[in-house]
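Encoded as structure tokens, the following chain is the form predicted alone, with no partner shown.
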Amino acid sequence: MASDKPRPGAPNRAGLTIEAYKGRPSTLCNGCGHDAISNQLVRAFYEYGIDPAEVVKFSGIGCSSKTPAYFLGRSFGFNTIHGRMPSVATGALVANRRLKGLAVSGDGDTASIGIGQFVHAMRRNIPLIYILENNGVYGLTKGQFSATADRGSRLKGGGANELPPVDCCALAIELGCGYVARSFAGDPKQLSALLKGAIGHRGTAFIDVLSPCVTFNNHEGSTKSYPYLKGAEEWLHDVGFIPYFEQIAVDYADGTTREIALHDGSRLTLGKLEREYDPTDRLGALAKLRASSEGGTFLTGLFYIHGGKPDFTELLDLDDEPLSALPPERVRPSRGAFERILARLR
């Protein structure tokens, strides 16, 4: 396979060496799967050649927000107050549509005090990649039970979770989410691939990765602790990630691989294991994830993919010019034009 991934340390294809793609040193616990989400992240962009100045990031409130100060340091990020930042992004990415952007949240950011603008932001398409850093715990308020923790899971202390968790690729899919995927901390070879695919996208693509806190929720008894997670984890296929602009000869036997189209003409390529499956089928995604979690197993992989969805900005119809850029008489009515407007909703 011919392929423009840079060598190490060399320039990438914008010019630039990982160097700048990094952020400040962590704050984190030391062995935080946060941390090594955030390396993921700078691999990634790095290796696709994304400008880190076309990236905007986003976060909320929690361990999880506090990492886009790690990558990515010369991106504009926005750290928003707790469970509002797809808000936020929405409304930047409407402004300025060239912009590439990128979502950090934690599972009580999202699932808990932010359920609701997580919901509308799956449905409406936004052009965002949103990872959500899943520990089962709020790690800033000592470890409390969050809305994904699994039921019969122990805290530190010995109480007992006696809720069912959210799953939030579950409810991506429903609400029409068109990349939909899940992957492990501890698996830097396939959460590198599977950002790489989100970067290729158009539209909302939604990535769970499993990260345990290792102060809080890393004992006996958590399902979600690395112990846990290396023995229950179960991969749906070995998953690579083929940029659109590198030049690709593969030899490989009838029926080993998938190819699929992306809408913006990038390929994402699967390996099949002993099992076929297709990341294609809306209700097949679904009864994988629900035969999962009552099998007491973590599935990992891309779940789901529907490439030919117009984005939000899209669907607003907006100028190709970034509405940021305009100037005052190209965005504010005249006097003219906006009594016509009233006159019409008389």
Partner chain sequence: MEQTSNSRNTGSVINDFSIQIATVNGSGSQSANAILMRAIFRMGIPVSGKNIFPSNISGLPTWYAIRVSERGYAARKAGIDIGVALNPHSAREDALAVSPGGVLLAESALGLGKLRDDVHCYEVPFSRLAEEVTDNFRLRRLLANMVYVGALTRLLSIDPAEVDAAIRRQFPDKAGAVELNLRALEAGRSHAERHLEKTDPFRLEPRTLTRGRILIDGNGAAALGAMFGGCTVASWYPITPSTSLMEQLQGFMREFRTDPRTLKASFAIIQAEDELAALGMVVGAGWAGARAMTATSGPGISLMAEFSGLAYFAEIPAVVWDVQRLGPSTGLPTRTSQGDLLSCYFLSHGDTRHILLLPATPGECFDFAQQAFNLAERFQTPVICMSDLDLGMNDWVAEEFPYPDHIPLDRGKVLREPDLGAMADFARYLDTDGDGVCPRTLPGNRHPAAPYFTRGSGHNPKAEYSERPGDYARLMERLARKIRGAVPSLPPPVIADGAGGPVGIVAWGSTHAAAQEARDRLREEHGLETGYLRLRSLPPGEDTVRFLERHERVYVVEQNRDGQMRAILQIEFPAAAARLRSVLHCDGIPVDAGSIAGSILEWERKGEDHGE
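Follow the form predicted alone with the form predicted together with the partner chain, if you could.
The next block holds one chain only.
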């Protein structure tokens, strides 16, 4: 489907060239999957024309969590502590509800030390794009297994993982997250569409992106290596994206494509592959994930979407004005109120 994305040298809808979406040079290992994801984030935000001043970046600790320094250099960012990024993001996004949250975490950061905060973030539906850069190991501490390592996968230095992996997509769906997808750092086209879909979604969007660690988990016997994942990837559907500002009508051959409308009017197009898949069916999504993990396939695509759920700032009935910007008279009750309270205590 033809979509005329801005050429990287040209200004986008926000009047910015792609340079405005880049960050500092990466210090990760050459070929690290995380860098491929950073590149897609730069492109997606540029092509979407999002004003970087409206975005805040968050991360925990890990190689993956370093990456917010390498994209969206004109956005505020916070590299927090290991496994606790969701709480910081929650606080910041509640303090200023006009901000768009973009979070990056690792599989250690999310599925091991941070599983508690991950779970509660999914429950709260904070307005946050949550990207899990999943390599099955702790990169930054030199290659120990994380909780997403597949059973039987082998470490570089020998030794196989005996424990079942945590499936963060299944957890996210279970806990009510309204946008749950899985992708692959080696599949830029699909990743780009899913990232843009996440930008157009309101509430928490969770994307588990398999992102090989070329230094510690890219060997024979690993189920998170580039060669293994390339061979094993199966598309649930062919994902495309049509932004709200390109209202092109597309003709699909009957029944071949499903369109999903997003909060801001953009559309995700899901080209059906061999069989029916309904990404609005929560139980069906869970069953599909279960079947895929049991069958040992690496399934990617948009597993589940449910728009229209109130996000956490709405549940809190927050003032439209950011809490951080309320003037003193809005946050200090009057002398009259004070007198009424004192009268109760006399």
